[in-house]
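First comes one chain, alone, set out as structure tokens in the form predicted on its own.
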Amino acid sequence: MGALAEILFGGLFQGSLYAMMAVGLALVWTTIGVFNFSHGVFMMLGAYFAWQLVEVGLHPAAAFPLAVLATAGVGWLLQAAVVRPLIGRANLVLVVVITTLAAGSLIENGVLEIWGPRSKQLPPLVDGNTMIGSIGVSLHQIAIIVVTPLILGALWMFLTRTRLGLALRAVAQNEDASQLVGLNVTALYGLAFAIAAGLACLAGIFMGGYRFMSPVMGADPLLKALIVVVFGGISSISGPIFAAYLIGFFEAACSYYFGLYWTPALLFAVLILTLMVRPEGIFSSRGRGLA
């Protein structure tokens, strides 16, 4: 009973961390078409942004909404810069490849350049520990795992209740048409890549308040989301959060009963052989989509 107990709450924690980044990557590749390499470099920028807010004295209410609106905008000015000016391209997915690796890599020595190398941590959403069953967890592991359903199911109303969130998702089934019925595409897609940076910055806060910060703290994220969203196909967003918790259960079952040093080789094993039945995905639907 104990290791079913560590297998599900390892398996929500970590599912729900993979699901924060993995839509926002799903999202900006639905709407654009494009992958986005800084993704993880938001992660983390938003937790330093976060972290220097609370370092100043605002309480982390405060901060950490204001740091999700900070990486949100730096998301639309990063779009804007290296991405918007490629749009028409023939071979767009490659170029925006290269150059938003090279911004991520240029914002992380920036990050590095203003806030040091030292690590720092974040307050924890919910401090104190508590047991479930004969195992001990953190409460802000399991704040974690109930806040994230929220933002994702609030993020799904926005994207099925709201104008802007409709006009999104139009953008995504067919840009020529919405184009024509008077939408502004081009500002739909920066509001994309800034509601993909606001959820990378969230997920960042998360991992500040159990882990240690460093300025290369997204890299591992960002190769998991990526994981995520070939794995539950990218044509859509449901299909990355239910792959997120997969992986997320998986991991957690092949680290408790084969160690941590397999359980990588392990998931590219099923991830490959996934590929090789389903190669659009176990989850994807057809054509590009935000269901």
Second form
Amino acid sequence: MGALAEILFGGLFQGSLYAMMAVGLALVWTTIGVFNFSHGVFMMLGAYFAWQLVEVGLHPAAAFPLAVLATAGVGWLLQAAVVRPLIGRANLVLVVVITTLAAGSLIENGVLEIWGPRSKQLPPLVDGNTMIGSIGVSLHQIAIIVVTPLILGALWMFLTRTRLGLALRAVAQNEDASQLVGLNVTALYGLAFAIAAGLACLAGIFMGGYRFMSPVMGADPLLKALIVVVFGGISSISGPIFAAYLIGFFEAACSYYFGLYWTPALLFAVLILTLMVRPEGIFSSRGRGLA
Amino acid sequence: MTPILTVEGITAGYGRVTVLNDMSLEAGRHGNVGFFGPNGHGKTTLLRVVSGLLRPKAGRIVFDGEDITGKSARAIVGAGLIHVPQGNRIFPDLTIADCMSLGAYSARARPHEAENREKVVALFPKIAERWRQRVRTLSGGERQMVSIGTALMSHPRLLILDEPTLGLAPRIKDELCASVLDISKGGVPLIVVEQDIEFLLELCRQLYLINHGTVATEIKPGESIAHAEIMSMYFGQHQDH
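Moving on from the form predicted on its own, please list the structure of the form predicted together with its partner chain.
Expanding to the full complex; the earlier chain stays at the top.
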């Protein structure tokens, strides 16, 4: 009973973080058709923004939304600087991998320069600890488990129920036709990047509340998010969300039964198997398209 | 009547390949205009330049007195020039209802959304039955109806159709041609690219034969044209049959 509870809780918690990260990657892929390798850096930068705002005396309830907005702004700018000018190139996907990696590396070192290498920590979303059955958990973790589906649900509603969300989905499916109904494709690209960066910032805030922050804190979540989107399929945003939780549970079960040491190896084994059996991802159909 | 669209000396292409070579024409002085001619000679490229998807290397395009050369596709849609591209590859995973909302996205079209939706439903009752269905699940003819319907939702002042009947079965094609005639009767001027000359002759009073990226022949209103003559334009010599 204790094992199951621990795996369930661990899976839900890790899955929430992965989902938050992976959805942003998927959003950018489906709308623009590029992989954003600075996504992990958005997460780190968001956490540092939040830390700085809390440090100058803002209440977390004000600091966190401000940090999300600021990171979204950085996402928009980064898109305008290193993605938009390249659109239309034949080798766009590869070039953008390089430019976003480069930009990410610059930001990472900039953060190191500004905030220094010393680890920092954010206040948790909710203070305190509690017991679920026999396992002790922090309220911060529970808050993450509760808040993540709400935010992803809101994103889902935005994409499926609003005209702007409809426009984003349209751009993801057919760029020429989108232009011919008068959509501002460049602005929608910027919006996709900004939303992705905002979500990454939230993931950073979640993570900074229970682990120490460092300028390289985004690297591992980016890798996990990549695994999630490859596993779940990148042609939609619901695929990665389900995959994120599945991988969360898988990791929790692996670390419980085989230990933390074996978990990454097993994870990659599953990934390779997925790529061999269903290269388009387990929840996916071929082709791009949001929702 | 002044022309609604004037194309002056347009040169355009992709990369180093030039497709349109100093092309000039006028549309709308005598009602609908038809373009025809062999494939790969610049009809679709011309339409892409006109609707702002492709920037011309030289030349000028004037829509209803306004110079729209080099403007964004969005601005051109905003001005009321609506282009239905070839091949009904619209938004495969959106529903028909979604497509219609997108059609009414521009600020110009939004106030007319309800009124235009009624028009589309009246014109294409077939797609009205499938309002919540995804476009990818529709037949080729139905998808073409969605494409044209979406364009009508944009409240066009000039509607450009690029081979609307391409690849359709004869019966569906006849239905669609009838609908296009209805649109024209409703007062929207049309520019239509078509391989079916009979249909073009019924719809348009002015035709352009486009060949080698330029206007090879203009058929003005009142000039009658024999089928054999058109065939000769296509094939470059008189045929005996």
